[in-house]
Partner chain sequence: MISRQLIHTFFSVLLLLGMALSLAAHAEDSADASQAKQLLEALDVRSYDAKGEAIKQLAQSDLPQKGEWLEALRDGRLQRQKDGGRFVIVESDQGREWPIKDAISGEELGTATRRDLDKVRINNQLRSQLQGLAATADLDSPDTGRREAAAKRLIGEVDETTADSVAVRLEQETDGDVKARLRTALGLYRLEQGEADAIDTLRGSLDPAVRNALRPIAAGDGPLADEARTALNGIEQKLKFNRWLQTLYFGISMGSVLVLAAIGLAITFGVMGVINMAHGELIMLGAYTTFVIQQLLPGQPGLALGLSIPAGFLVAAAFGIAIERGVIRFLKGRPLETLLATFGISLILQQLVRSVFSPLNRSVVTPDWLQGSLVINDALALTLNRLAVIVFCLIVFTALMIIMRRTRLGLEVRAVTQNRTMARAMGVKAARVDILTFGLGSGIAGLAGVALSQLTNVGPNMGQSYIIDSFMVVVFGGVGNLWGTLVAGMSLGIVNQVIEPWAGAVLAKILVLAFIILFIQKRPRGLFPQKGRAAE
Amino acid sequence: MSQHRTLRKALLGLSLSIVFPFAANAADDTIKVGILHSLSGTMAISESTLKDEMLMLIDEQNEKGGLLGKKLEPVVVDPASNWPLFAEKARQLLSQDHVAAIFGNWTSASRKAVLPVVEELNGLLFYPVQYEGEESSQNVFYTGAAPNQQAIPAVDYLMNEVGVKRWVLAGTDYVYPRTTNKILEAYLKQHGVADADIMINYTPFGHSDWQSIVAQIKRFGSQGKKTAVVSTINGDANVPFYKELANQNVDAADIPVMAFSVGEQELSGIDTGPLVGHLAAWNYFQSVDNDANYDFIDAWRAYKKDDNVVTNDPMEAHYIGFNMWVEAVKKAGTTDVDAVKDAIIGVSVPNLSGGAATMMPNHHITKPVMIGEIQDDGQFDVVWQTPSTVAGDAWSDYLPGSKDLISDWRKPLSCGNLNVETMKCGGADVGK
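How would this chain look by itself, in the form predicted together with its partner chain?
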């Protein structure tokens, strides 16, 4: 009988440990790392990859002996592509699980939802995706590109190297494309582009009928001046967009499309044969010829047990962000948020393209900017690159409201939006 009972207990314990794998070893000898990426819903297509990548990075760090003599322990939650749920899950991670840092978010809308929570509970958030700028929080580290690390250099490339005179700014209708296009419009006008030579077009999420918009772009591009499309079209809508471009014979040599949200992963859903020559601007491409990159790709493929999985720019951002956090924790000797926040500024870690990324006082990092042309194997070929890395700028120099603002979180200044004209710190209200 008693034997029976122990057996039952053991079975119960076993099943419990299967159901709650983390509950079993949730002791004080681990450092918890929160992963806040959607695993279901519309954004799962992009975010689930980043969750897997974080698990791989944490595994690797643990194999190297962990951090401060403790093992790292991932805490995965699923905010299900639902912006308010992001805030709730962030609160859960910080106040229940007491994670040392959160790696997460993709869309700007979800970041804006999480922002007040991490500020209130004094957490750390590493945000890995290119975004529109105009934001600075002492609790958020932006490892993706700010507009001056992607949009502005891309437009410079088109203007100077390709000789573009007419511009179509096409985007999905939400905060990132709208702000980016506002910055680009101001930038183009400063460079003498007339109003009539700029066409701005917004489409809803998941737009699938691009016939009349592509026809419009063709018409706009047939006025005798070199025309290019700068696309901030998001994720899913790109496939039908590019298909329509190919079918209406919009050749990359005539009207190139420069995309800010199309990477290797998005292209894996398209037959890229007819798209050869269209462009994308990122800070990393899988095709970058560098040993660190090859090691990373090999590790990732081994982890996923799939020889065809691709890597992309936000993955590199997480790679950098995670390594920076590890270095900062080592430097501070503790995972205490305030100590890490101070220690991480100035930390420099290798990126995947052979250079180094440094955390700047405005919580943005230095990145090289690359322009790639789509190849028929779904990869990009880098055709242009900035000679050195570019530091991210939180507040755009081309918008009237933000051009005098700077962000510097070093003590004693500690201000996210200092107006250099008046030397006053705007406090929490500006930019929200």
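Mind sharing the form predicted alone? What's above is the form predicted together with its partner chain.
No partners, no molecules, just the chain.
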């Protein structure tokens, strides 16, 4: 913008404030931040904590003086674990509330519902939960794990460290488990696992009667080969699932469960004694021994006024994503969406495990991968982790339609699915 245009704009604003001294627009005084998490329904067990964390992070930023000289104003909505309602609430946040960015969603079903809205209205969505990949949008920043940052390393651990030969892929019936298991099935077969040694099962959200399924898992694991369950079960269905494992004496030493959606929050409030030894793959655990982590835990407990509240992986992802957005806005000098999209690539901020996270050109971040073993206090003992951070891969190397695709949103390329064989861009998201 030229100096003359800037001066004219300043003078116009001054004249309007003189003529209409009480007509100040609240949007000029604050920067609105959208919080799009389920506060009711089956996913509230996981998502309500993320809403509270975002409020804490916004409060902390305001205590530092806000952003660009303005206070941040949270706008909280409840899409109530209803995927179409997520899209409706996202549209409200962008077109009516005029938020600068949205932090939200948990399930891939909800993210898929929101995706066309943020693309149509050119919004920013920071998505903090592990997902199935096979997607790249210039309007979404994926701060949770891609499959190569969670699912693949977890299977490698079970295969190489535990000696697993038979595989139960158990998930909730929606896009994330189905696509992740499609990737894992292809990966296992490439490593010589026979069809007969792979059992796949899906259940609806909120599923509660696990007796027959756990019995099937026991039978499948009694064939003389080391068996493990790779769990993409999401939400409150995890509670009766683990209870039934204990009821049928499925011990972690015999058939370990490796969960991708069970963290400290999901384990709080249930008897974890019978779960000791089962596993989870994440990029952060509350038990990480690091000063930055201890400071975050202390701040969270003080904010909640509860010394027993826990932290978890998606909370760290929001911590990283929010701080990346703040730094990108500072770098751009504006909350303008296109300017922030350009500015955020390459931004690095501290993570909570002693390193740093960097936003890559494919809108995924770098993350360490950790395997944690459930303890009787509901925490995890980290039994394995990568020696360094891993960059998230938007497109799987193990699916025929994806292995030749990369994502790079830097100008002038700005392509979400560049085929490196043909060097042609197929569009923002062929994975829809």
